[in-house]
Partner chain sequence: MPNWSRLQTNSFLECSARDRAVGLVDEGSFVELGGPFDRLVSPHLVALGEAVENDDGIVTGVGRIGTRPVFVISQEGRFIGGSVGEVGGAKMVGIIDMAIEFNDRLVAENPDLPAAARPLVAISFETGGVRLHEANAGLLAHAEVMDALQRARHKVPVVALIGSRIGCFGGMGFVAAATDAIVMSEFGRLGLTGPEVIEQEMGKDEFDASNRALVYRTTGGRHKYVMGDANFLVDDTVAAFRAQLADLCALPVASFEAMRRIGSPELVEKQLRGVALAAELKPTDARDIWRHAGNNDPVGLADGPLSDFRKSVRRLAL
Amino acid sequence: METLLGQGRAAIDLIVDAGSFTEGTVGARTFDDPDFGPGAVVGTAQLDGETVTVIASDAEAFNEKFPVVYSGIIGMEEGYKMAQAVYATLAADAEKEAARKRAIVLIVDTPGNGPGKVEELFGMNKATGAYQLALAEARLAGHPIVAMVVGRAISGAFLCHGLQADRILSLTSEFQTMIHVMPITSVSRIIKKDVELLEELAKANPVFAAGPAFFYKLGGVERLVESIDGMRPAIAAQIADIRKAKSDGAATALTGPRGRGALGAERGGRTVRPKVQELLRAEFAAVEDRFRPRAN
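Atomic structure of the above chain by itself (the form predicted alone):
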């Protein structure tokens, strides 16, 4: 079966209207330095006739300044470049009503961040944090954000390039898509448990498992897309659904991180989460009077 693994850039033309993608321009902002964040692909396109911002990672790009940034890894410059594209989107539609703010489409195929020594010293966490914050601001400002997993969605790179979206879609595992924090072998080394034990736990608990089907059960993936041709209509449908949820005032409950948590409970993948939330609410209710401002 055909796969898009390592082809984040190529996936753009499979999703947007034919010939509509303009790389390096978002609103009034141009990204004309080819040496800054070369692994980040940002631009503007049309999707079903609507203007959208597109952000992807390029697995064939290599950042010569930071040797660990290759194969789709999101490095420090890439994180800042992606954040700048989001803020350019916010600025372009700042005066528009929520229903007319352009959508942001994230095409996800990344094996992680670039945690080289230089990046860590300069502030890799600040770059990825800036990108997460930018997406959160755009989501709360009314921009529909859809992440489409076409290859790898792994670790901190997926945290900044995907998990702040309103909705996440993924091609099924037949297309070699992967979604996880880290491989079970790495988990085994960190928590000092046998791989065989973790593999057995993964059969009943999706938290220990990897793959889009397990993340779907956790509520992380809104819908599994079964064909490459199905990506485009699936994304367009989610954008329309997100707009409706935002206009109805139901965005917090039905989209974003909170929406995924509730969906995971419905699907039986997050059975403990609601119980823990209820305990926290009860504990806070018991002491909240202590924190109320006192009348003069």
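Note that the coordinates shown come from a computational prediction; the quantities given were computed from them, not determined experimentally. Numbering follows the first chain given and starts at 1. So that the term is clear: the rigid core is the largest set of C-alpha atoms that superpose within 1.5 Å between two forms. First, how it differs from the form predicted in complex with the partner chain.
If you fit the rigid core between the two forms, you'll see the Cα of Leu163 move by less than 2 angstroms. In a rigid-core overlay of the protein, Leu198 has its C-alpha displaced by at least 2 Å between the two forms.
And the form predicted in complex with the partner chain, for comparison with the form predicted alone?
No partner chains or extra molecules come along with it, only the chain itself.
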């Protein structure tokens, strides 16, 4: 069976216009030090003739300065480099009206964030947080962001490289894609429930099961893509759709993490979330006056 697991660079070529990817250049910014965040592949390409920023992981790269970073892991340099690529994208189109801002395509195949002592001493949480904030800022500024899961989309690394996108697409599990916090066997061990029981329960409740189909039910994946050839048109269609949602002013409800919340309720995967928020709102409305500025 075909797979793109571990082949982030190959995935770029399959997705963008032939020969259009320029690695290491985003707008006015160049990333010319090959030793800086080598696992983070950033650059500019054309997709159906439109300029896009591409951010991917190179699973073959090894960061010699930070030995926990290999196999597509996002370490400190990688997280900040990805954030820089997003800020360079924002800067490149700062003068353009919102509807014409270039899209950002995230090609997702990453097993995690750098788990090391040096990383904790210097604050790995900041690197991944910086990248997420940059993506959220770009999304709110009008840049359509599409994440395409081609391999592993795991836990904290997926949170930074994927879950801040407007829309998330995933190849189906036949292509060995993995989306999870932890494999179900590890979940089973930690929460002390049999794997068999969890697998049985997962048929009705997708919240702890691993895989793109379960994420689809939760609204975490907008669409499953069933062929490698299908990725390119699916991404282009999403970009067009996001642009439309943004120009209608509906992007908040229809795209991004909140859009996935709405989709999760619609698909029956996360139905309690909106009820909780409605209840909080109603309760605050009843006491709101107490917290208004007092008239003197």
